[in-house]
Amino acid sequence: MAFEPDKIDLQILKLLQENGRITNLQLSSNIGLSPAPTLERVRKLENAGYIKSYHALVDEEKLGIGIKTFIQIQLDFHTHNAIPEFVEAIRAIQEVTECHHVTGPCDFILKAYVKDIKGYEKLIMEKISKIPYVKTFQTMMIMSTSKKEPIVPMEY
């Protein structure tokens, strides 16, 4: 039988993800359990798939980059591995952070960091318009953000 988190265990994952850097200390006093039990949840949580891993969310505009975009693509199916192949190329492609497969007048929607226009146009050139199943994409760059919530919304 497969493990299926209980209430406890959706508290701890809100938890983490709010702050990363929580001791398990605090944890097991947050969520009213002793640190023992608190360390083997999380564990099992971990081992389980449901925390796949633990990262620091940075300020790209204090690293120099100026331009987020996200970018539509329109692939050619003339084979039966155009999906396939294409991940694979995007996969390879640094500034390319996001890739989703999408329903509507697309096929993906790809979202991308780069520092600037020269950036863009290098991206564009020399790596996406080069992927061979790429028939159309259209770019729109994003002006601000007004909600980026790296929480994953739960029951609790």
Given for the second form:
Protein chains: 2
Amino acid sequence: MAFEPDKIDLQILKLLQENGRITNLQLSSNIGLSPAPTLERVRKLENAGYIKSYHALVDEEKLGIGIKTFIQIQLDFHTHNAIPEFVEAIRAIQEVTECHHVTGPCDFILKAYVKDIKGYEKLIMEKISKIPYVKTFQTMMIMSTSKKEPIVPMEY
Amino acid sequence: MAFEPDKIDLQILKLLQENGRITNLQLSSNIGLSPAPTLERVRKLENAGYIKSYHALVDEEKLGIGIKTFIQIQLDFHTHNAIPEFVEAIRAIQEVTECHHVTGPCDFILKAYVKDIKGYEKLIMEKISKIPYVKTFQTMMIMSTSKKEPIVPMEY
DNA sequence: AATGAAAAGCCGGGCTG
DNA sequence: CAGCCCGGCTTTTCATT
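Condition change, the form predicted alone to the form predicted together with another copy of the chain:
Full assembly next; the chain just shown is listed first.
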């Protein structure tokens, strides 16, 4: 049951992170194995949960997403279940793509995508600020993104 | 040259974001077209830049990433090229997977992955704090992530 | 190494705006 | 007419045993 990936497995993980649609043939030639054992390794990595899923990366701006933001939120902890209820409310907001519980001056940091300023106002006024327990929030609008690695940094 | 995706194209984008390794056959049956025109549409979306790339999503924790953080950075703007030089320095730091130029109280927000606290200290002491122009920084350690959508929110 | 499935590239024809 | 889709077909490529 305990499965530890070896160096070849790590190479496979690297290549599949770089190109999720690489064929098993290309993959096998890149790592220097024949196709059959390569596929076995990929399946093993998938089944063991090292590979969780595969996704296409799309151009959000081309799809009309004009505004990308981080939103920092501070909660009011007057009840013991503020956090789970907050998280539940956040899950229902489709503009919010990420929600992280963090240490530091704020409690949560969200990532949200909207079409334009109107969409942003709607998100804030009708959704975020209506969640109970939200004490304060602060938005950071993303002006540009200079780095976005699709690969987990480690020694492969 | 000007290419506007129609509703079928948007469905394709949604399905490929959900599952980047779906076969053309499954894709075509899901959207109700035959395989040939489906593949044509996918190629068109790729060539027009709507689909940028495909990636496997891996389990970082299983790979030994024990600490995930956001780091907010404030710069000292004593020269006009503080930003490009900062960005260049950030690009060279492999632990930093994302770098966004943002509005608000800080100038940049980074996402960084490290193995453990030792790795975090090394990142801060030997890399981040050695970049010129960095005035202040503040780390938010991610304790848990309750939402992480691999799909751009929009009407498909 | 072999088979069986899927993808890729062709064409002719049909529907629709 | 132009654009898009279908269906059939062949060849090539890939996955799977």
